[in-house]
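In the form predicted alone, a lone chain appears below as structure tokens.
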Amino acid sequence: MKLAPYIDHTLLKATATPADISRLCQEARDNAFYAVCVNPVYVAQARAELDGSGVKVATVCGFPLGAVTSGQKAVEARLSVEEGADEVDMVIHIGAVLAEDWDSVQADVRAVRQAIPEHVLKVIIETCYLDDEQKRGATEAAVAGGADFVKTSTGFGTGGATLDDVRLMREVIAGRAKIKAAGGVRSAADARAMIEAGADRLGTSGGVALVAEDGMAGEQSGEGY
């Protein structure tokens, strides 16, 4: 099993420059990552630079706090798709999750789903702020709202993906959607453990190092990945 097809090669820092995005896209081409994930301002650039490569362009919506209205998220998602995004990773209304207002959480997701009905929607529930029951409720609301993926984390919170969270989400999802683990995937061993736990996609800024480490491990063990 190769890691590269699982990886969303990510650069969402405020300090990212056009040159940084070009480098990200070239790395994605060179390593055959599944996608790059960039802020909306760089979607058009990434789309142009990845043309013909087979690498998808993902972006974010309501990021990183989730604290804008559902209507604003819907417009942001639609505009990003018009710029060339294949996938949108939205942040839910975390305050509504903490209040356990599941109708509002589901409606938030559904608004974005309706704005981009033909594109992949990943819903970030930011597990680091939630207890297990809230994680379950948020995962269920995301799926009910139309998520294609439920994603653990923004990478900007107090913690990232854990194996326990991925397993919990897999149990709740029960095959109705996929899982993206993001934040805290720092080694090839971490990546493989997340996949074994149920992750279908990995969000990481360290994809190049992960693939290189994994390749070295495969050569040393004599295994073909």
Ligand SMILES: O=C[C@H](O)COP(=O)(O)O
Given for the second form:
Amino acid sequence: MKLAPYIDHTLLKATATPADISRLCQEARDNAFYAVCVNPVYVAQARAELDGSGVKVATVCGFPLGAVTSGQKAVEARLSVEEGADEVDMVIHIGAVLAEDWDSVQADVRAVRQAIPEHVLKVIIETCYLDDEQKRGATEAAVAGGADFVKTSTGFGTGGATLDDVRLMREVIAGRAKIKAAGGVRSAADARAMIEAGADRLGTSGGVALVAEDGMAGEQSGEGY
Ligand SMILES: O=C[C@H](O)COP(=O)(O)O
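Any chance you could show the form predicted in complex with this ligand after that form predicted alone?
Everything in the complex follows now, all chains and molecules, and the chain you saw is the first one.
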């Protein structure tokens, strides 16, 4: 099983330059990653540079805190798809999750869902700030709000994806949506374990090294990856 088709090749740092984005897009082409994941300001550049490559363009919304109104998230998401984004990774209203205001959490997701009905919506629940019950509630609210994927982390919180969290989310989702594991996925072993636990997509800024390591392991073992 090749890892590249699972990977959103990600560069979301504030310090990313247009040259960095060009390099990210070339790496995505060279490695046949599923998508790049960039901030909204770079969606148009990534779209243009990936034209004809088959590599998708994902962006973020309400990122990284989730602490903007649902209306602001809806406008941001709509503008991003108009710029050429295929997928939007929105950050949930984390404070509403901690307050266990599930109606508000679902409405936040639904507002973005309705703004981009034809595009892939991933909902970041930022597991590092939640206890298990809150993870379950946030996952359920994301699915009920129309998420295509539920995503573990922004990569900017106090922690990233864990196998236990992916398994918990998989149990709650029960096939109604997909899972993206993101944040701290650095090795081929991490990646394979996340997929085994239930991840359908991986968000990582370390994809090039990860697939290179995996390829070397495949050569050494003689197994085709
Ligand atoms: O998917 C989004 C994350 O920012 C990727 O996290 P990472 O930089 O720890 O790989």
